[in-house]
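Here you get one chain, nothing else, as structure tokens; it is the form predicted alone.
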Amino acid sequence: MTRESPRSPAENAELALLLEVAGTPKPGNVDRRRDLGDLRFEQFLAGSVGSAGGLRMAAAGAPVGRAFKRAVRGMSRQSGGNTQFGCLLLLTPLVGAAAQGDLTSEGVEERCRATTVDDAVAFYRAFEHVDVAVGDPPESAAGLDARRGSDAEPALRERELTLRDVMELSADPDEGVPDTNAQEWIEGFSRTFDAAAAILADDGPVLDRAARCFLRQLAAEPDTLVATKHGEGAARDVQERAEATLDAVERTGSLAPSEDLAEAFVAEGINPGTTADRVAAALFVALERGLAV
């Protein structure tokens, strides 16, 4: 597939995440205008800098788990502790896959499915450089939980699992939530592409596309991380509250009803991160399909 980007991947992977963080408003995240506690709007920036080194990495071909423990790395090297770990999840393969002129669902599909135990070992020792908010895994599964980092080596290597197998866990586990961006490693994905493709079809300023994307994704299906903090009752709601704000926004064609959603997802400690992985990883694929900025 030709590049339509004036960008490498690994510097519009780069761009992707500040766009996503920027883009405002996005009900329950940091954005341009709110800071949530001691998560503030730089702290992302920062953290979008410090991911670079891991993602030329990946541009450059490096097995994907060690280009995306160095991306975590560097994305920790700030106050704020994790930033965009799950956006850096979705973003490692996406690159990868564009530097080898093939971003596309068989392409990124290929790179996951191509990945080995070493990679898996990678990234559950990306855990040891910031804190990630994962549910319980089933007791069957404890010597796998993602916050033993590299004490679950053993468990990985007895076992077998390369990345992708526990991408596969995590997407259908046997109990739980399933975790979405696990979802679009398993299923090429999907939800990825599709968003992008609304966003290239969107129109107006770049930052206000990656806002209506945010809340249509929100709106599309129950948010991992509400989820895993709140509860799935929670998430539903959350989500339904997100369809009957992307309606009023439709309807008038102004931003302002998501301005009324956010402050009040702020107001109750309602966060939607993993829906903002998946905005991140759609500005990428858009911005290498010639999205302008």
Contents of the next structure:
2 protein chains.
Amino acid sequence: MTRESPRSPAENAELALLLEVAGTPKPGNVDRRRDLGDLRFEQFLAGSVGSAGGLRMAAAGAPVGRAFKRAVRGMSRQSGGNTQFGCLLLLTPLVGAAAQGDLTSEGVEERCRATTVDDAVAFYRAFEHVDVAVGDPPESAAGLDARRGSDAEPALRERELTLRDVMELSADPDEGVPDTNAQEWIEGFSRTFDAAAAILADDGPVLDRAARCFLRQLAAEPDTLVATKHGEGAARDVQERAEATLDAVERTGSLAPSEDLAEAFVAEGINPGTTADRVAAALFVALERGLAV
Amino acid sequence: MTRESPRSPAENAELALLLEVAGTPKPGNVDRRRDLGDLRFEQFLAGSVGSAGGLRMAAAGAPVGRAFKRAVRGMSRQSGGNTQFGCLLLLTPLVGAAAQGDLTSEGVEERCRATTVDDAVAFYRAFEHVDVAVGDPPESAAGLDARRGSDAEPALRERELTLRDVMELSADPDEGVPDTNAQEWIEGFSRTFDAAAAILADDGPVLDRAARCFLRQLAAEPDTLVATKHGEGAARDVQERAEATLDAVERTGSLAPSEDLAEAFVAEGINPGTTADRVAAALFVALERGLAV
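Moving from the form predicted alone to the form predicted in complex with another copy of the chain:
What follows is the whole complex; the chain from before opens it.
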């Protein structure tokens, strides 16, 4: 697949972060029309700008873990806390693959398989820059609790875990919620590439396409962040409501039903943030493949 | 004045472009809640990302004209046409001064005074990347019509006009509309620094501060773009309506009166774009001086 973009991969990744947060309605998330209490749109703008240096490192061929840590550090230089940690976890290997001219499922999977224990250590260190909502690890993996940051380094080195190994543990944990972002890492970003194809096949303004992409993704499976915060039952309920809303949006050709869902989720404190991460990744792939802005 | 920002000058300049377009309501301009027909919010996001390379050149000490041309070229890689030409004309020397640790009226004026004929030639070339609304020059300066792009080079070289000289001609033209952006170049960016101080003295979320800054600037003097497109009478009328709206906003402490003005200006096709340029410049200075996002 040839590149068809007037922008570099790092520029497209930053733009994908911006288009993701601007996409509206994106039920339960900050979007062009909604803040979530103290978590505000402008903090996502600052997070996007701050991420760019790390994204350029990824494009220049830096190790995935180091580029990710740098992007997260830059992202965190705003007062909203964690705005785009999950987006960057998906974007970093994608940008690397795109810069190598190999933005395919195989190309990005290869990059993930090439990660080392040093990448895993850098990933853990990234947690020191920002509070990320993660579930409690099983007792057997207590030493690998992501919230330990660099304190996890000895356990990582002793068990010789690469960053992909760490993702594998989160993708299919012994107990707790499987992380769909980690599953993307393990499964060659299949959801991301499919979602990008759907964005390209869609029509209308980019921010409407982003909104429909979000709704399709939310209807397709339970959101990891909702499951982590509110339980798997709540995440399935959110998925079912998104499915019904998607039906109404497709039947009417209008995003109005999704506006209603957005109001409801904000009122209920439901924040499907992991689904938004995947939308950013899909927008990046679509931009690389010629999505016009 | 010491730097008090967690971001580099180039990052703050890019963020200023994003905060400017997101600031709402910004009567007559694209903002977080409004597109203007085919000129859409996401094109300003892409324009901001595309500008970043030129802004980094400015920070690294490249000549102002070359950095500006590069920023404009990058900005233009989206389908909306001219989104931020005027913003970049103000930001480029400001970023250079900030990177030298001298973001003062004197510091930026010095950079403007140091521009050369080559800077002027690069400035004219920037017009080849994008359609910019400019008035007809007086007959005596027909060779310097900005729309001539690089065809103006011989006239610039023959008359030995630096970029500051070109700005001086636009700041105080023999006939036609004086350009307030050019006046900033000649007058040490006094409006910009005053507006930045007012943003820092204001309170509340950054995007509300941007909206109030816009209204204050629009109430202070006629907008150059409105005067160019609709005549000086129309520009004075816009200024008076902004003054009345500013009174109402200050009296009520609510931006609602400005929302009404925004609806009216959009309906009338009034686009005070030069005032928005100055808001971006003021946001940049405020960010450099510690405005938190």
